[in-house]
Structures are given as structure tokens and as C-alpha cells.
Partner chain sequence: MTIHTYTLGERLKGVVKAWAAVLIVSWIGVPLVISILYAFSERTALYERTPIPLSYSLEQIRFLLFEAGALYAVKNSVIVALLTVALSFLLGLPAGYAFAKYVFPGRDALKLALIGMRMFPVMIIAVPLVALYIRIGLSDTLVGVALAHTAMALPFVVLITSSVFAGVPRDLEEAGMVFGLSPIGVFLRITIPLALPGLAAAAMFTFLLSWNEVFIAAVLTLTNRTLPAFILTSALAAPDFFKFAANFIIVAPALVFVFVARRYLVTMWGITVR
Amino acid sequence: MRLTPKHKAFLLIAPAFIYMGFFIAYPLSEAIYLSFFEEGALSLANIRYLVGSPLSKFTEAFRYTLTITAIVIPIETALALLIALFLYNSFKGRDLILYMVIIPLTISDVAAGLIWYSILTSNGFMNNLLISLGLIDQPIQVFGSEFKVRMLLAIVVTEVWRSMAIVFVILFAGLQLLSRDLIEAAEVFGASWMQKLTKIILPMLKPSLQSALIIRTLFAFQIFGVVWILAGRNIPVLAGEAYYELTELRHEGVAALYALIIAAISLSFGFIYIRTLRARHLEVTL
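Single chain structure for the sequence just listed, the form predicted on its own:
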């Protein structure tokens, strides 16, 4: 049997559809069923548990997840953009700095949490250094239920150190694709550094910035390992509560509902990024 171009096209995209069906559509349908159905009938029991049970920390987890995301992503984006602009031009030692910035990308979130826990604990490197320099007399306590603000700060520092490299790699790659002719032409006409940044570099960097923000936001709402290592349930987050409900309380439906909420929030932010960071100079008008 001879394949027509139409059949070949369907054959070529079939692996992608199979992958999406098996790894996305099927788990999503199972999560919806576990969340809203009980013994084959529609049920809102999991929702009532989530918002009304004294065992549930949904409201607190939602607030902390948004707080961490709102703090970490702007800091990471600003730092990544500054470092990418600094490394845009070649100079001696640039490759060494580039490797140093990317190194945390190879470290898992659990390993990063353990590293910073050992640094910030009462007997850790930071306290020993400050005591040896005579800056403090007693170790600074960071971890414990009574030090939530300090633990939150530790989580932010760890997350920025660990995952800023993701944003940096995307923005740095995007910078390499920019036309230097436009920047040089702006310099000829006397444009300042800020004018070149706001009128040329940032508008042309929108596709890379959009991709970086979408990917980083998806990871931010799934934050778990760093928080679990540094704070446990003292600072609950959505992914951590899903893990706790599933493994400790055996509430599969509640855990699935947490997963759907994380997915819905991530999709909402992705839509916002796509709408607000559209690169209109790349759009073709027919």
C-alpha cells in the first residue's frame, strides 16, 4: 500500500500524539477522576476537605507558594539578565564566570537544600565564619517553627542560587541571537546604554524572556525539595502538601486535587506571559 502525503503527515506526528496521550492526557484524566469522583459518583468531598478540614493547610500552602514565587522569579530574572548582559561581550575570564554561574544547574533541589542547610545551621559555615570574625557572639538560629521569616529567607536564597541558571541560560542564548548591527547603529546615533537596553535589547529579547518566565514559573509552583529539607511543614507549599496527603494520610483524591490546582495556576500564568510578552516585531500580518 502506497502512503499518500496526508498519511505520511499523520504517521510523522503519531509519536507525539502517543506521548501526549500516555504521559499527559491519561494522568490528567485520572487526576480529575480521583479529585471529583468517589465510587463512580460525582463528589465534592475532597474540595470540602481542602478548604474546611483542620488537617488541611491549603490556604497557608497557597499563600506561601505564591509568596515564594513572587519573590524568587523577579530576583532570578533581574540577576540572570544582568549577568547575561555582563557576559554578552567577550573578555578574559568570561568562560570561567559562565561555568560558575551554570554549575548550580547540575545540582538537584534536594542536594541544594542539604548544602544550604549545612551552611545556615547553628553549627554551619555561616555562623562559624561570623563568630570567628567577631561579628556575633551566639549562633544565629535560622531553622525552627518560631523562625518562619528566616526559613523563608533561606528558601529564597537557596532557590535563587539553584535555579537562576535556568533563566540565565535562556536569556544568554537569546542575547547571542540579537543583531549586533542594530546595537552598533544605535551607538553611532548616540543612544545611551539605557536607551539601547529598553528600545532594542529588551524588545528583541521578549521571546527568550517569555520562555524563561514560563519554564521558571512552572518549576516555582512545583517547589518541594528545597522547602521540605529546610522547613518541612513549618512552611507548607502546594507540592509539599500534595506529597504529605498522599504518603502520610493516604488521601489520593486530595493529592490529585492539589496537582490540578498547581496545573491550573501554572497554565494561568503561562497564558498571562504569552499575552503580555508577545514579540510583535516577529509577528507576520497577512
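Following the display of the form predicted on its own, present the structure of the form predicted together with its partner chain.
Partners and other molecules have been left off, which leaves just the chain.
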């Protein structure tokens, strides 16, 4: 029997999808089992532990994760938008700035944490600079359990530094897709810079802004490395608690429950994202 192109295509994609199917279906079902069953019987022990045990920092972790997300995303979106607009027109040195802005994409969360640690720690760059300029006598302490607000700030700065690039790439790509004529037309018909931005560019950039916001929110709930390096469990976050419960306390069920919560949040945002993507797909080309 000869293979039709359709069959060939399915044969080619099958291995990848089977592999991914396994690594999604197995962990998902296993996580549900670990979370809600004990010795084969339905059990709410893990949920009770999560919200009731003095060992658990669930509410705190949830609050911190939400707070970080709520502060980081507006800041980095605004910054990314400004930089994308700045780099829209080509000029000498633009490519260099472009590479610079996207370097953090290649840098891991652990490394980003370490980079900002070297800047902010008591004998790091910031304190050395301020002391040698004579602006302060004693180093400013940023890290340590008594400086929660400062640590939170350090985390915010690091996260903005690290993840702004993702938002930037999406917005920049979206902006490049807008035909120059559409923006020049607004100029010709008398729009000021502000009117151009609010009436033409932003409305047309809406799909990209949407993508960027959804994707970033989704990943913001998975924040781990940056926080763990900079603050450890002083600033608890959902993924950090999953890690701690699993590796330190050996509470597999609790860790699985954390993982499920993160997955539920991520997947609901992912679902919204796919829906907007699909809606855009149907809307022929603009």
C-alpha cells in the first residue's frame, strides 16, 4: 500500500505527540491522585494541610505570587511598549540596542537572580558605588528576613529586568507587522503624537498586547528561581512552596496540590490565550 501525504504527515508527527501526551497525561493524573487520594481512598488531608497547618505558607505564597505579578507586569509592559516604539523607526545603532534588550531572554531565572544579587547585596555594586561616592556610610541591607519589602523590591526589579524582553519581543513583532502607511496616514490627517498612539497604534496593537499580557501572567504564576535565589522562603511563592514541600518535608501530596494549582491557573490563562488566537485566526487578514 502506498502512503498518502496525509498518512505520512500523521506518521511524522505521531512520535512527538505520543511523547508529549504521555508527559502530560501521566503527571496530570498522578498529581490528581497524589493530591486527593490517600491509600486508595478519597482524602482531603492535603487541602486541610495547605490551608490549616502551621507549617504551610500557602496563603502567604498565594498573596506574594499575586503581588509580584500585579506589580511586575504593568511596569514591564509599559517599559516594553516604550522601547518598542522607540525602536520602531530604524536608526544607527538600533540593532545593537535590540540585541541588548533581548539578551535577558537567554538568561536563566537563577542567573538573573545572581546578577541582581551581585548588584544589591551589602558588598555589591550599589553599596560600593554609594559608599565610594560618599552618599552613605553604612551599606544598605537588602537581603535578610527582616527586610521583606526590600527583598520584594529586589525581586520585582529582577523580574522586570529578566522578563520585560518577552513582552518586548511580542510587542515589537506586532509593531513591525503594522504597515508604516497606516501610521503615516494618521500623521497626514493631522493627528498629534499622542493621538497617533492612542487612536491608531494602540488599537491596532491590541492583539499583541493581549498575547503579551496573557503569556506573561501565565508564566508569572510559575515564578521560582529568582525568588529562591534572592529571598529563599522569606518571600514564599507557589512554586517555591511546591519545591520546599517536596524536597525538604517530603510532602508529595502537598507538592502535587501546589503543582495542580499552578497548572490550573496557567492552563486557564492558556485557554484564554488560545481562544483569542483562534478568534484572530478566523478574522481573515487585517
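Residue numbers count along the first chain shown, from 1. Note that this is a predicted model, so its numbers are computed, not measured. Rigid core (definition): largest C-alpha set, two forms, superposition within 1.5 Å.
Taking the rigid core as the frame of reference, how far in Å is the Cα of residue 265 displaced between these two forms?
In the core superposition between these two forms, the C-alpha of residue 265 moves 2.6 Å.
Superpose the two forms on the rigid core, then give the C-alpha shift of residue 9 between these two forms in Å.
Its C-alpha position differs by 8.5 Å.
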